Each structure stands twice: as C-alpha cells, then as structure tokens.
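Just one chain is shown here, as structure tokens, and it is the form predicted on its own.
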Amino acid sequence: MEKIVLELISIGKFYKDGENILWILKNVNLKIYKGTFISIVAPSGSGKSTLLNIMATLDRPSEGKVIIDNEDTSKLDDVRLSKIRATKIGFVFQQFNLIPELTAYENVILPFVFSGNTDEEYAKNLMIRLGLGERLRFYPSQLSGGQKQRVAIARALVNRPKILFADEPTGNLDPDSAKEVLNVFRELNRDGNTIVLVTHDYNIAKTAQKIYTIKNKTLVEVDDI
C-alpha cells in the first residue's frame, strides 16, 4: 500500500476585516504520497502561497486538518510544530537566503543546529551529488545564481526530510540556471523524494507529475498536461 506522506482534510482560511470574513481557501483536500511530485500553478493573489505554508505548518489554518506522516499537525503546539519543519520537512525559496558569512557547505548543515543531527558525511555527499562538490568552501557571492539555489535544496534535503517544498524556486534565476534547478528536482524524484513546487508558470509545473490548480478558493487537478 502507498504511504500518505501529507493529507489536506477540508482544509479553509480566511482573514477578518472588521465584520467581514474573506476567505481566501475553502474545502481543500490532498492526499500526498511518499515518492510523488506535484506542482500547484495558479497566478499571484490566488491563495497558492497560503496553502503551501499551511501545508508546511509555516501558517495554521481557519478549519481543517494537515495530516503530516501520520501525525495531524492541528493539535501540536508550536514547539512540535517547530520540531516537525526541522525533522520532516524541507523548503526552497524563491530567495535564496543564505547567510554570506558562511560558505556553501556551512549554510547547508545549519538544519543541524535545530535537528541535532550530526551526518557531515551525508551532507558532503549530498553536496556532490548536486554538483556542488567543488564549491564546498566558496561562499555565496562566489556562486552563480542556480548553484546558490541548489545550496538551497541541499540545505533543504540535509535533514532527509519526509517532504520538500518549493515556493517559486526558479523565479530569480536566468533561464539556463532555470532548466537546471529543474533537472535537479527530477532526479531528487527520481531517488524517491517527495516534492511540493508551487509556481505561477505552467511550463515549470509540467515538470511534476501531477498539476493542480486553484479555483473558487479550493484544489483542482490539472488533466491536460
């Protein structure tokens, strides 16, 4: 049987404006599971940036249940909310956010400052096998755009997390570095991770597996791929 890695259960949000509510996701339901890619595509203002950092317990929902590996995150406090985006979940900016006092290696194994974990060799391994092999000890303003991006992922991916998320990754990079931010999720699939893109342009959601979009405040599945 496939493993659900994430399930959305009726999943609403909606902000108050003095006596008016405006809901901004109504009845969203996902099932997730373990080794798949989906994409999420729909233009700015769309809500699609407030379901992925609900989804990634980065923001609460107004009703609805984020089931992640079995454990429903609308229960837990903060500090095992905190404890869940450190062990199980991975997530790529569109900023790169790296600290540039530190090299590519050290920004990478910073997770293991909030996860105790400890597995350098994994993390130098990791590196390589995204190109970055090289570039261990250069720091980020001795990168190009798509290697500080895949700085990112690795960082995102040193904790061996149950799910990663990707919020616009590729929309500060030129479109060679694009392509090749791209490639690097395909094989990150590939090995069986499991990944969330959102984006708002549907030539980069046809990367994934699967294409969902929003309408009327809830999740649909693309068909024409």
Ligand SMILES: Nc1ncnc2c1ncn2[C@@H]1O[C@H](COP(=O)(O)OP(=O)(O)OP(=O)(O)O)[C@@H](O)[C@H]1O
The other form holds:
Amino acid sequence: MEKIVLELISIGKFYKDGENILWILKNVNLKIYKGTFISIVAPSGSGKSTLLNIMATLDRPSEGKVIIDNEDTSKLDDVRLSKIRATKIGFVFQQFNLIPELTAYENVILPFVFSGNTDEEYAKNLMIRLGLGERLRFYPSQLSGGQKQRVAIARALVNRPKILFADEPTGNLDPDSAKEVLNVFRELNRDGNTIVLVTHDYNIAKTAQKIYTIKNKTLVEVDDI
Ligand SMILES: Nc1ncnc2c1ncn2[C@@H]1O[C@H](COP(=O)(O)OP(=O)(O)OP(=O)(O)O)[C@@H](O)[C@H]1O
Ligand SMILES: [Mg+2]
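Structure of the form predicted in complex with the ligand, given the form predicted on its own:
Below is the entire complex, every chain and molecule, led by the chain shown above.
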C-alpha cells in the first residue's frame, strides 16, 4: 500500500461579504501519495492559492478536514499547527520571499530557528545539489531570478518536509530560468519528494505526473485538455 502524505476531506471555503456568503471552494477531496508530483492548473481567481494555503495549513478551511501525515490538522491549535508547518511542510512562493539582509546560505538555514534542526552539512549539500555551491555567501540582490528561486526551494527543503508546495514558482521568471526551476522540481521528485505545484499555465502543469483543475469550485483530475 502506498502511503498517503496528505488527504483533503470535503474541504469548503467561503468568505463573507456583508450579508453575502461567497463560496470559493466546495467539496474538495484529494489524496496525495508519497513520492507523487501533482499540479493544479486553473485560471486566475479560481481558488488555487486559497486551496494550496489550506493544504499547507497557512489558512483554515470553512469546512472539511486536512489530514497531514495521519494527523487531523482541524483539531490542532495554532502552536501545534506552526510546529507542523515548520517540520513537515515546505512552501515556495512566486515572489521568492527571501530576506534581503541575509546571505543565500543564511536564508536557507533560517527555518532551523523554528524546527530546532542543526544539520548545516545537509543545508550545504542541498545548495550544492541545486547548483548554488558557488553562491552561499551571495545576497539575494546579487542573484538571478532562477538562483533566488533555487535558494527559496533549498530553504523549503532544509527541514526535509513530507510535502513541498509551490504557488506559481515560475511566475516571476524568464522562460529559461523557469525551465531550469521546473527541472529542479522534476529532479527533486525523482529523488522521492512529494510535490504540489499550482499554476495558471498548462505547459508548466504538464511537468507533473498528475494534473488537476478547479471546476465549479471543486477539484477535478484533468485527463487531457
Ligand atoms: N480574504 C479574502 N476575502 C474575500 N475574498 C477572497 C479573500 N481571499 C481570496 N478571495 C477570493 O477568492 C478567490 C480565489 O482567490 P485565489 O487567490 O485563491 O485565486 P488564484 O486561483 O490563486 O488566482 P491567481 O491565479 O490570480 O493567483 C478570488 O475571487 C478572491 O477574490
Ligand atoms: Mg494565486
């Protein structure tokens, strides 16, 4: 039996706008097996980031459950949730979100503060593997877009998360750097990492093994568009 790393059960999300209730997601169900690479491709405003943030426990659903590594996160308080985020989840953003005052290496080991890990050798090897061996002491302003995103990916992986989430990770990159970053995801998946990538671009979504879209506020698998 393949191991399920993350499961969504009947997830719904709404926002209140005065008297009105605005549903963004309804009855979203998903099982993510260890070692798989899935993508979610849908147009702007369809709820991709909302769903990814719920999966990564950055946001809470209005209804339903998010089970991560066999633990029902809906029952957990914020302290326990931040512990799960620090140890089991990696997140990569479109805007890189690097700290400009810290070097590439210092950015990568920043999550150690929250996890209590100290394996600097692992952090360095990760950077070498991502082609950043010569860039450890560079500041974000001294890096290309692709290099910045690879630093962000190394930072997301430094605590050996169970699952890596990426929200439009190539959205700020030129086509060559985008290709390079997608290759990194492919290699990381080949090495056993579980990845969820969100994009509005079908050509990018195709990098994954399994493609989903959001249709009528729910998640459906795309066989072929
Ligand atoms: N805090 C909020 N309050 C009210 N509505 C919100 C809030 N956050 C998001 N929404 C709405 O939820 C919908 C989905 O937003 P979301 O950011 O998930 O879309 P997306 O698919 O990631 O879009 P994009 O491709 O542009 O990033 C949008 O219509 C947005 O206006
Ligand atoms: Mg978004």
